[in-house]
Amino acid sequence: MSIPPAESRYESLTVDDEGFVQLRWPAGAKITGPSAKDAFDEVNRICAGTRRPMLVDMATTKSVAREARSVFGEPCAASRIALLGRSPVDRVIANFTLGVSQVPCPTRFFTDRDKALAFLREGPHDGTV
């Protein structure tokens, strides 16, 4: 697989204290198919067949290419997304992505990181892929 363009990777993938994955994006991101697939392997690896909720800090978030899309319906070891953004753009790029991609787990928008924490704390977790 080829290295995707340094704009459109991700700009950090670690897993916190609580287990969850977070997933930060570079303001201004253009996520590709190559970049959302790099980024769902990563998860898929730190994870490492536990199940866990995600938080993806899409804020600033330029685009999201239709075969990063498709990437993003594919089932992966995260157990709950919650994608935080800050702007009226950040919400109209989740809800398309949202709006056309079948999700394979609970997914929602938030502004407010607290909220989306909370969202990602009343699902399971921690269960095996």
Given for the second form:
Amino acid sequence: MSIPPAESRYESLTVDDEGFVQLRWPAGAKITGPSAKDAFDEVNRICAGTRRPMLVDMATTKSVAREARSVFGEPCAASRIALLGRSPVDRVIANFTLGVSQVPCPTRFFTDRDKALAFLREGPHDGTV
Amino acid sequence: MTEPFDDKRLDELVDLIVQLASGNLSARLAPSPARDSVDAVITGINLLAEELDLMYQNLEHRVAERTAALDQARRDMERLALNDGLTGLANRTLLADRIGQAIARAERGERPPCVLLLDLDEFKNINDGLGHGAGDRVLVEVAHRLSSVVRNTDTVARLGGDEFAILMPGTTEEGALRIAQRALAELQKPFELGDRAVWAGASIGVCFGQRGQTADLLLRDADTAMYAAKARGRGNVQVFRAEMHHAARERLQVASELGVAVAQGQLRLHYQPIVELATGTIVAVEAMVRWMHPQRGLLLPVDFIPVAEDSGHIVELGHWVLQTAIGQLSNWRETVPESFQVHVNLAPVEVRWPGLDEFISTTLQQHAVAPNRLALEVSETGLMTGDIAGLDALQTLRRLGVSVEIDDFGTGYSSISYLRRLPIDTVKIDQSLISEFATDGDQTAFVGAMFRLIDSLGLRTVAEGVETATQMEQLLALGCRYGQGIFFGEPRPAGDMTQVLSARPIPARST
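Same protein, the form predicted in complex with its partner chain this time rather than the form predicted alone?
Okay, now the whole complex, with that chain kicking things off.
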């Protein structure tokens, strides 16, 4: 797959101490179908067959294309997803993502990081640190 | 944060909504870096507009797809309603419509249309003998051949069964007759069905339209002309003339009267001698049916046999001929030698009749006549339809000892090598080949070669239509052994023939 342009590529993708996947989009990112696919492929790769909760930091994301929202609806290694934003715009974008696609695992939008992490901890996961 | 009521983004948002409401679903408004609630509303409206645009496009696409499917279904329905399912040709409805259009154009000054009506001569034999599958393949091929001879402006139609029509708008009489002859020639060629060839042949009626005429009348008159072509021996083209209506009514009358002709004893048999050319000895007679009609006098076979074949009276009539001829041969027991034969013509439909062999066997026994004294004559075209049931029946009769003869050889399209595969003993050469002896030396040489080939197959040859002593001598020189024709004697009633046979000693036939 071709590599998406910088303005739409995810900023970082890591697994934290709790075994949660942390996906961060850069400020002003325009998430396209290929960039969403690129990010989810990487999520699946680093999970290496295990299922892990995932925190997606999408604060200040400029736009999420319809094709990208469809990618978010495809099954992946995430066992739960917390979408973290700050503004009412993030909330609208996040809820359109949740509304358009039938998400394959429990997914919710948060503006508070702690509440988001608490939601991720509620569910079981088989990932290890 | 900007005060909502002073915010110019709200005005821009109203403009966006107006644009969207006017149908411009691609209109969008970029949210500001503030990313506040107003920007959230802008983002939400942008996203809703995107969804709406997509749904609208999907809907448009589906409407286009459904419209195309409906158009296709309508075209399919029209095709089914107006075309023949087997051949794809126009059907009667479409033909009538196009005739109507052509007549309407004639009203505006164009030349009136012409209709050719074609009926296959041997289709029933093919269909009955080889099955509907074979019949259908012949019909499809007929459609191809007819389509290949017409102009782009003509319409070829199948009216049903083995009946076809060609509409020629704005044609001349010469042009129409040229197409009719080409169609006739195409349909006289053999039809290949796997490893078998069959012959269908056709009779064609032609009718030139007149201003003010209806499609129904034009078709009816073309049909009348087609029946006139059938009555003239089939395989020909007839142009409609008003007096043909009289002939058509007469055919109906004949069909009706034939039903009682046998029962009321109106049929007669006349006998024509078949002579050994070298000695002049009468070795056989051919029985020829006549109808002593109470009002119209003595009718020849051409006047009623085609009607009998079409009306189904032919089997009953054929039984009467067989019984009478065999009975007459029995009556001549004291007059003719034991090898003397009577020849009887069989129509193709009689050959296929399931009880034919049993009927003949019983009749021969009733009259104490040996089977080898009966010779059955079957027309070349009758045999060439490739009718398996008919060939089996003839084979059975040959095993009984009855002779089988192919009649009118040279009028159809059978090859001499094909004769080897037929269950026959004798080949009767058509008189059309003999009549050209005097004027055509090549024809004489050709017929001579034919005699030698037939002889090499172990078959006997009888020449029909011998009219002069010169012809007889030529035939003898060419190796033909038997002849028949007015030179040796006209067909005559049994009483007269008895006198002829009694007047001269009859040597035994040498074969």
